[in-house]
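Here's a solo chain for you in structure tokens, the form predicted alone.
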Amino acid sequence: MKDITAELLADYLAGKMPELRDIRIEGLARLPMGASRETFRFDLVHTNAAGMPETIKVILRRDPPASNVDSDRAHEFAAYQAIYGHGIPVPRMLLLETDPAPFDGSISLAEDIRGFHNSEYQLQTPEWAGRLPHVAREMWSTMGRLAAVPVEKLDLSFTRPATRENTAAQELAYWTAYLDRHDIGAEPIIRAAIRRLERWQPVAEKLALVHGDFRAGNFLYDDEGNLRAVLDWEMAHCGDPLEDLAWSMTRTFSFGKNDKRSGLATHEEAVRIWEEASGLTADPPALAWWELFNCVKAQGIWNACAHVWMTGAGNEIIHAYAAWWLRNAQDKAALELMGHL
């Protein structure tokens, strides 16, 4: 792919935001984040009206080639200016050009909310332990409060229309024909999880613009452990809130070192926060449905990395991690759910 670089950059914002005079661009660099997409970090430096140098700072993802996922920037683009304003914390969005000539594939300008951690490894360490507890709420207290936006507030033309009724059987449907998409192989675990789902899903309390991802590691807290801001929607959609609570205590997600979910509570602990906050009822068959839909969701995204390194489209090497222990660990909390382990 194309080098992103400050020249390159420049020359097309000047073109792009022809209000900010003489752009220049300064501390241009790639983050080491994420499976899906390529993440740059930049200053955007501009003479104002009254002749001043101002800062913009920013942050930069490119579509790359080959992704784990199915989506793209104007999907994650369209879902941060659905929910900014709604008061979930999300960073503000600038620009979106899905035209790939300028920079080989698609890109989204974000403004930089720096100064705050990200990393779930480091709530994992001996000096953040006595603040998970308040880490812990503070997650779950957001999803929480996302669950309970009313979608009709929400522009949600940007995702798959969904109703109370058939949001389970359509993203069960979905993730099945993504696995099939990217087979690697015999998956006689995932498999037999997929025909247990097909025999009942539920129906959903409530609409939601159901985030996709949320767990430790997405989202930016300061050194109090209170959240900053969501990141990372590049697969939300409309559907029942019980998918994101369900991801977040997913065992991928829980370091396997004890029972603490994304590494922060025991499950118990997350529902109460999480029904709190939402004014929703987490009903115990449906959320057990949602965490076994969950490992199949999860295999599909794990798979299609095992995918794109077996092809030679990506040489990421999350993709490869991905592949060998995520895929493993997968199984084995799938076995769990359902009872085999």
Given for the second form:
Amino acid sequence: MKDITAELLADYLAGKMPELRDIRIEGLARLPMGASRETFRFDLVHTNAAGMPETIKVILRRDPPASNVDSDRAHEFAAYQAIYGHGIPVPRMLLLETDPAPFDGSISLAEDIRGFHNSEYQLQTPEWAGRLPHVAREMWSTMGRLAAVPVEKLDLSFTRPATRENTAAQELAYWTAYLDRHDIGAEPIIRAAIRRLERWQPVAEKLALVHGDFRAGNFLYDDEGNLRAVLDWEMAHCGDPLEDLAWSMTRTFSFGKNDKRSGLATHEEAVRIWEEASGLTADPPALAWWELFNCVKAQGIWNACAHVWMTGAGNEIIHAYAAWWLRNAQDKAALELMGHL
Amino acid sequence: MKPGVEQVAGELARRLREEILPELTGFRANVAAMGAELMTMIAEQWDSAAANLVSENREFRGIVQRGSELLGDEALAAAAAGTDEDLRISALTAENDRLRAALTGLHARVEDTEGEAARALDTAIWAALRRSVEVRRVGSANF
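Moving on from the form predicted alone, kindly provide the form predicted in complex with its partner chain as a structure.
Entire complex below, previous chain first.
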């Protein structure tokens, strides 16, 4: 992969943004964010139309040659654009480059919302203990408001179409195929989960833009614990909003290693906050279906991390780490949900 | 004798975490932190890895053999045959994967088979899978 340098970026942006003069790139650094994309931060310094110096704070994400999720810059860019302005705080998108030539991979540029936190681990430190109920309310109420956004008002042409009746079966088929494509060995527990999920699927109360990875670690929060922006929309799709609620409660995301889901609140508290904010009902059998489904989806992602290494497609440490750390815990979560732990 | 893998990998992880990580920032710090966690997991699993695989393979063979008898399936009997003579982790893991595949197929058939013997075998399969998850538990895992 080509190194992303200040010179390379300045030359590229001068061609793409001729209205900005005297472009300089300052403070370029790769950020430790996510297993699926490379993320960089920089200041775009330029002279504006009035001849005054101006700085735009920018996040750059690049598609790597090997990833653990099937998504690309165009998909995430479109997801952000779809939800922007609909009451869910997200960064503004600035530029999409789908030609891999300039940077050895597609890139997107977005507004960099700085000065906030995103660490799910920081929330587990003693200093944050008193603020966790507020963070929990912020997270699940934002998720609930996302669920309530009418899909008719959103441009979801970037994602696979879905109906209330078929979304569960469609997502199950998608992630089962994903597991098959990233086969790293037999999965007796997850295959048993798939057989169970195939016997019955819930009908969604309503369709929504499903974020696909909404959990602690994928939003920015301030010192008071207010949620400032929801990030990482690369798995966004049209579907049942219970999928997001269930994903946020996956045991592998219990960062406090206790019963608090996403390290923030109990299952019951999370559901109550989400129902209040969404105006929807988290029907227990339907939610249970989506929770087990998310074990299939998550294991597909962790297996894809292992697959990257085992096929020689890549050697990012985060992929090896995720495969070692998460796969057995995901099996255990599936066992619990099937009543066999 | 020489220092054991658990001891050396554990110490490497500790130094990476406590001495090198504080000197780093951003992406490199994250890589070092995950490297330390990986070393800790390697240290944790090294000594018992072969023993656990041999034990699990033995249990899986027994279950697949029971399945062969329940369903009258010679292919399952063949799948249940064998012993772990090659004790390299790679060989034991490959055999474990082969047995897990046989177990997965058997489990699906047992679920669709009526009768007390099938229910008992189903219970035995879940118990074996539960033991497998317990043995493989990562100390730092969230669950």
